[in-house]
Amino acid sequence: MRKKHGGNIYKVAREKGVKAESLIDFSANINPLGYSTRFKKSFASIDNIILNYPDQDAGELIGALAEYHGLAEENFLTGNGSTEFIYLLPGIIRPKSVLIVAPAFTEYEQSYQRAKGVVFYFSTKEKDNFAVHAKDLLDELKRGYSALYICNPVNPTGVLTSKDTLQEVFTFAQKKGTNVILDETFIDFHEDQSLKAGVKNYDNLYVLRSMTKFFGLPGIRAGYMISHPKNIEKIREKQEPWSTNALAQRAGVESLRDASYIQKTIQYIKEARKAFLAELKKLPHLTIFPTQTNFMLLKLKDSAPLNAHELYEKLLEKSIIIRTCEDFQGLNDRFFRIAVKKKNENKKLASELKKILS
């Protein structure tokens, strides 16, 4: 069965009988500023890109990634979004048992079940705002697992685990022979906390990165992996040819080189999130969990007059889409996730929530 996913705006539009552009999609955590203006300007010379096969090695994009992250080109492999690697890795690692730090992106479990790996969960606690405690996780890893899956910052909670904490976990995992898949899809907002440099010393570390969220490119499907060169070669052998199309390669290169856009995005999200949170904190019946990225997890208290599914339906009547979270391990139908979007859109959602919850 296909897992639920945020951003399925076309399906919602078909069911509602409206045009997709009439909907405000808070279910997908995409940069509200859109994609890089530098990439947009490159459209004038796009004919040669479309009329030729893409560079199978994605050489220019790999070079741009190496320069941007300060690592060797041999540490990178591009793909059809980070999701391609989520589904490639189980067949390469062939895990007997997998530990997923939860709540977590639902595709992790689905990919490992396809590889017939047994999935276990290390569940963070609501009372701790879903923070990862290193001691507890290390105790669990002592049981012995083929692979550990951890997202940082976490989707859907927005929790950012410190670099030092993760370093401790990865060092222990290496001693236990546990492969670590670190999903850094949202780390662009806190690049200084990335563990990407660890691939120099940890051959059991696979870092997943995406250009979907921060760089506003969901429709192009541009993602990449950072890992030890021997891992990169092994995965490249299993990867289908031309998995990174020519437009995705151009988008990636231009986006990475648009320093102004990157800084503007970080600043905009910081300001918009602060203002959005201030509005949401005025509302009754809501628990708002701390977040360090461009989305937030909320919970309808028991005193709320409805659950997340009912809230979804009421907001959809106002052409607003949110992400219910009952399919995330450890969450239920009181939880929902919303993106930080343009300031006027954030105000609209806060206003509609006020009407419903009051």
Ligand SMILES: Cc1ncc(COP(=O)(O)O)c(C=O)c1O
Second form
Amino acid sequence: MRKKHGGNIYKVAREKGVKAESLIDFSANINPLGYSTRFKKSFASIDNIILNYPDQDAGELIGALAEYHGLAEENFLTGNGSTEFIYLLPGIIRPKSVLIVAPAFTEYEQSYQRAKGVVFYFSTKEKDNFAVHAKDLLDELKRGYSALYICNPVNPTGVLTSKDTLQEVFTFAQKKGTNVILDETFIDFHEDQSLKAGVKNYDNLYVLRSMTKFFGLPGIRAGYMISHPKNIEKIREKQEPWSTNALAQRAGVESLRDASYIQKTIQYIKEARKAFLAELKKLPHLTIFPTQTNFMLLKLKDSAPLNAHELYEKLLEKSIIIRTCEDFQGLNDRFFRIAVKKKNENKKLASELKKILS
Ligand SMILES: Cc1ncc(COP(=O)(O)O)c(C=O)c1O
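To complete the pair, please output the form predicted in complex with the named molecule; the form predicted on its own was given just before.
The next block holds the full complex; its first chain is the one shown before.
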């Protein structure tokens, strides 16, 4: 069965008999400022983009990525969203056992669907606000897993683990011969906490990155992997030709070079999140988990008059979509996740929540 995701506005619109544009989607964590205006300007030359095959090596994009991250071009491979790499990795690593730090993005497990008995979980705890405790994780890694999947910051909890802590985990994994798949899809808000430089010296680190969220390009499908050149070559061999389409390549290059858009996004999310949290904290029956990114996890307390699915239905009546979280390992039907969107949209959600919960 296909896993559930946020951002499925077309399906919801079909079921509800409304236009997708009429929905306010808090279930996908996409930059509320939209995409880079620098990219928009390049639409003037759209004919070239459409009438030629894409650059199979994504040369300009790889160059832009290397410059942006301060790493060598050989450390990068682009693809049809980071999801492409999630699905290529099992065939490359061929692990006997993988440990997933949970709750986590559901596609990691899904990519091992046909490999029964392979996936194990290391569960972070609600009472710790889902923080990753290095000592406990190291204890678990002593068992000797072929691969560790860890997301930073974590979808769906919003927890950011410090670079120092992750470095400790990574160093231990290196000693144990464990491959580390580090999903940094939401790290753009904290680039200084990225572990990307580790790929210079180690070949057991696979860093997943995406242009979907921070750069506001979910429909374009642009993602990339940062890893040791040896791994990059192996994965490239498994990739289908032209998996990064021409529009995605243009979008990637222009977005990465749009420094003012990047700064504006970081600033906007910081301010919008603060204001949103201040509104949400006034509401009854809610636990709000600390977040370092552009979405947050919430829990309806036992005192709440409804569960997350019922809340979803009520908000949908107001054309608002939230992400219920019962399908995430370790969560249940009391949890839901919401994006930080435009300030006026956040206000609307807070006000609708107030009517339902008060
Ligand atoms: C943690 C995480 N990793 C990867 C992805 C996939 O992103 P992409 O659009 O680049 O395939 C998502 C999308 O929701 C995500 O939340």
